[in-house]
Amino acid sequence: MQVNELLTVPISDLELGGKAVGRHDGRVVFVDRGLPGDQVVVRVTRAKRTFAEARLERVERPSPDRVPAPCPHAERCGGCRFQELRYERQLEIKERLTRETLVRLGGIASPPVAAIVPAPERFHYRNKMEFSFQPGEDGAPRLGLHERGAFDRIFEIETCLLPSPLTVEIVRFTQRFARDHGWRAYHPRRHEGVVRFLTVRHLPITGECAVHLVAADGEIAALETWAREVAALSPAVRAVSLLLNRTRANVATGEERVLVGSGVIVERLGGLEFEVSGTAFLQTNSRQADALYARALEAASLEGRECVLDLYCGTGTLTLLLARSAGEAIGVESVPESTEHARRNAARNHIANARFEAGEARAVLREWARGERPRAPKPEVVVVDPPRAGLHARVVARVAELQPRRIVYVSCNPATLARDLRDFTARGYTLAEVAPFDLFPHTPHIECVALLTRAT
């Protein structure tokens, strides 16, 4: 098997990252855009002794689960790659992959995996989308989404079925405005230019919308006019701001300069209200987040008197929901701005039994254990909601040393969840349940709520 060789491959499965899996002459072949049940012709892009990677050339015989993609950009977009797979089949695969990952990486022989919770909406479910600027061949600015597998190539969108229609309208307006006013698009390789990203957050429950232009410099032609005209597109647009990112890091964040409104919008989750600014974290699927948090609250099984510790609490969403049913809730968050948002959210919702500690979870737990930080808690319940990398081994150890009777683990990565569950079970905890949720239809992403209990 050699690079550029054409192969005919039957696709049998999908792997956790979303690539299709087939076999050719006993070697595993990972294929972008194949689906289980397809027979495809592929071109080898990488060949190793035990596996190969390949690019789809054509579908020779389609899977019975293959359906027409409703989005005109499906073939080139790097976003919702499973549009062509029947949704019920997507759910079956995600539930099975969760179970298999817990067996393979977690060493859990018969993991107690509940039925996956489907998304209430299959399209238009994202409350936040980031779009990238890039100079075209003629130097004119282009604004759109990344091509599949490329960080330095974008295409201008006609539509997108993941965010709200208002989001698409704002993007199309900004495309025209940027061209008409000669904005200089930033090039991610050469690090030249000014405008870098456009982020639109349109919250479905309250209907409020915020628009953030990310740029390497504040000198942008007719910037104030653009902001006013974007705000005039809909009464839903409550905030427009400029985020200055002068670094080489290709991230859609930066120092905020408010152009229209207060810079803050509000979403409602679990009956509480939460402020959201340009850089604050909020679950991207509001309606499914409601169901996810409800399951986490159910797993915590609070009776009204407990102390609850919430690690990686962000802007305090889950901490405050927990506080309503607890004696005290303590959130720990490493991003100072998020901690301030959490405190404001507590005041906004008149919740007095929640407090927030600024600091990285590993350091805060260490300082409490050594008596170097005051007001060390003795929690009956610990909730963790880490990023994709999961928990540091010392965080697992420190949490286990606290001896909470329950640990609720909210995960966005089954692989790191499996690893951390293995470590908790080695420290005397029993896995009671893992509930997978589909927050992102047509993508490989899987969220889970896991419950661990301490043996008594």
Ligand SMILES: C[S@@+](CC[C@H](N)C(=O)[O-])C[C@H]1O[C@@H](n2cnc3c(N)ncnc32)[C@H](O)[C@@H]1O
Second form
Amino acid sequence: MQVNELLTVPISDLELGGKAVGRHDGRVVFVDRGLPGDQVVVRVTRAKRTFAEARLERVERPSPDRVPAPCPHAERCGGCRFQELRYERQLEIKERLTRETLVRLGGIASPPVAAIVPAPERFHYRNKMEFSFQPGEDGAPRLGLHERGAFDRIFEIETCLLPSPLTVEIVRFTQRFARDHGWRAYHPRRHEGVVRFLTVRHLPITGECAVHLVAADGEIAALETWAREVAALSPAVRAVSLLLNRTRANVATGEERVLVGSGVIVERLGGLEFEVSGTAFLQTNSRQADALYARALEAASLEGRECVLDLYCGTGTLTLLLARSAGEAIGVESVPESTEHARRNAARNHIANARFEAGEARAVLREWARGERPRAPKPEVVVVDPPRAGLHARVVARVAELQPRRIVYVSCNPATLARDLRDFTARGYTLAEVAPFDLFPHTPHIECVALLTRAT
Ligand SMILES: C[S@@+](CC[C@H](N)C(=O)[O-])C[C@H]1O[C@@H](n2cnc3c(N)ncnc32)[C@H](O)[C@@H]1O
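Alternate state requested, the form predicted in complex with the named molecule (shown: the form predicted alone):
Once more the chain from above appears, this time first in line as the rest of the complex follows.
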């Protein structure tokens, strides 16, 4: 097998990252696109002794599980890459991948994986989406989504089935406004230009919407008019702001300048209200997050008097939901603005038995253990909800040293979940259940709530 060679490969599966997997001459072939059941012709891009990587040239025989793509941009777009795979098949694959990952990377012989919880909505489920600006060939600004596999090429969207219809209306309005007013789009490689991203957050439960324009400079023609006209598109638009990102980092965040409203909108989850501002973390599928949090609360099995520690707490969503059924809940979060939000959320919901510590989970646990930070807790239950990288080995060790009765692990990456569960079980914990949730239909993402218990 050589680079550039054309191969015919039957696709048998998907891997955790979403690549299609087939076999050729005893070697595993990872293909950028393709669905289980397809027979595809691919061009080899990398050939190793045990595996190869390849690019899809054409689908020779389509999978019986293929359905017509509902989105007109399906061919070009980098998002929703499984929208052509029957949803039930997507679920089946995600549930199986969770189980297989726990066996392979976690060394857990027969993991107690529950049936995957399907998303309540298959489309329009995202409450937040980021769109990128880029100069077109003619220099005019373009605003849209990334082309498949290209960080520096975007296409203008006519529609998008992941966010709300209002989100799409705001994007299309801004596309026209930017062109009519000669806004200079930022180029991600040349680092020239002004407008960089447009982020729209439209929260489905309260219906509130916030719009953020991210730019390298505040000098933007008719900026206030744009903000006013965006707000006039719908009474749902409560906040419009400019986020100034003068750095070279291509991230949709920066110093906030409020243009309309107070900069804050509110979502309701588990019966509580949560403030959300510019860049604060909030699960992007509100309704399914509600179900995920309910499962985490059930797993915590609180009786009303316990002390609960919530590591990686963001703006305090889980911490406050836990506090309602506990004696005390303590949230730990590395982004200080998020802990500020969390405190405001506690006050907004009249919750007095929650407190928040700003700091890296590992450092906070170490300082408590060494008596270098006051009010070290002795939690009966620990909840963790880390980013994709999972837990640092020292965090696993410190949590186990606290000897909580239960550990509830909310994960957005089955691979690091498997590794960390293996480490907890090596420290005397038993894996009681792993419940996969589909928060992001048509994408490879899998969320899980796992419960570990200690015998005594
Ligand atoms: C997946 S989010 C979970 C937030 C929250 N549980 C929720 O559902 O809204 C992970 C959070 O961990 C925070 N974080 C990342 N690294 C951290 C660290 N080393 N220590 C503490 N918090 C961290 C992030 O800022 C983010 O708010």
